[in-house]
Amino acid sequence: MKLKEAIEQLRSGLVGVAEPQEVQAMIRVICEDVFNYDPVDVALRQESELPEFAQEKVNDIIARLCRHEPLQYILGSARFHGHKFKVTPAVLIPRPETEQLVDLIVDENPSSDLRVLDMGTGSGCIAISLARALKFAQVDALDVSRDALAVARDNAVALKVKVNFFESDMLSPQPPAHYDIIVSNPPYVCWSERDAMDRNVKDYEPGQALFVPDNDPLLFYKAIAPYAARSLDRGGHLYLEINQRFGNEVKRLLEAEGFDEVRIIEDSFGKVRFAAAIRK
């Protein structure tokens, strides 16, 4: 099979499974990641004969992704901030909303020896990528699975970055330490929002890591506000993801717990996105 034959039977075989953009960019990531094709090899040879596993290798991406099953799980990676994640259906894909959050900490803590906690850490994505582009942070991340802690220890390994991985539930976190920096993207997708999501989302990524119940959507936001206002230092700061829906809410809960300079923040696209706050 050549390299031309393979990209023609995946953009054929995925007419209707996703928009031709969409189609296009999966073929992009099939290439470097299985093939070892960049952009730039993928122009120039079309006529490559690919290794004798190609034309299976095709065939089985292609009825999974027809299944909508998230190519990131087929491929057991994910990329995120620069580099390439393990990612497994214990754990979220990282989204690049996401990295957005790193940015916004990165940029505005440029202190060196910072303490970081990331609470709900899943596949290590938004520790491991503070822990390489802040000065010398000590960086602890937690979550409640065991699964997603595996795979958050084997990204920090692969990534060469130090973080303390431990398995505490958001809900009754551990007692109160020291931080300068708290993080944290937890669930906060209610359950009557979920028939609208893609089948690709709510068929196969963990959902105990995306969905709240309809009457307590900010569940997770009352434990790791007042945990967070106890545990940063003075002037520490939190960020968090959110649900658009809920962004004053967020505000005034952020407030009640005597958090200062409460920020509700759009991403790229125009979407609330993010909370930030100040210890006062």
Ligand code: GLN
The other form holds:
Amino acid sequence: MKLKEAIEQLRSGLVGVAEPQEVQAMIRVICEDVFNYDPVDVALRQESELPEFAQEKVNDIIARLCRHEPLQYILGSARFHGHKFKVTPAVLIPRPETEQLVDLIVDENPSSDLRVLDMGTGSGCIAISLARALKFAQVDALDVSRDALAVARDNAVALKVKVNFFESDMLSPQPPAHYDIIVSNPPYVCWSERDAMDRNVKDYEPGQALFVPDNDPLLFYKAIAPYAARSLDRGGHLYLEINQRFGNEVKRLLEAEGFDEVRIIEDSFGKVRFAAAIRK
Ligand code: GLN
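Can I get the form predicted together with the named molecule as well, since the one above is the form predicted on its own?
Every component of the complex follows; first up is the chain already shown.
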């Protein structure tokens, strides 16, 4: 099978599965990850013969994408903050919005040797990206899921950073510690919002990492905020990813916990998506 035939089969097999632009992006990732052809190779080597396994692989990918399985789970990896992270169905697929959270933290914290905690680390994408981008940071990360921690540990090894991972449920209070930065992208989607979500999210991604009860949408923030208030040193920063519907509520909660300079920040799509605050 030639490269151009593989691309043509993917293009026609995926009509209606996603918007043409998204299909184009998927084909680019498939060429790169499965066949090792970067976009320049793809442009120049349309006639190249692919290895034996290519036809079976293309069929398998098309069949799975037609069942709305996320491409990142099919390939076992996702790109985040300039790096390739291993992902399995035990972890949420890193989102581009969350890259902005990492950028915000890196931009606002230029000093070195900061002590950082990531609560609910999943694939480890936030913790590992911060360990790579902040100068000599000492990064801890926790998650309740042992399977997620195994993925996060593999990612830290592959991306050559030291992160201390802990198995811990952020809903039950941990002993306070000393941090300069605490960050979390906890579950924040209400169960009632589930119906409106894409099938690739609701049928495949871990519900445990996504959903909160409708009658307690701030469940995780109510645990994180008091813990951060005790564990951040004076002047330390708390950064959260939040549900766009609850910006005001999160702001009030952080103020009630005694945080200063509480900000609610929009993502690049113009949606309320982050909260930041400083420990007095
Ligand atoms: N941003 C994710 C989504 O919309 C949700 C992430 C989360 O619950 N922390 O699917």
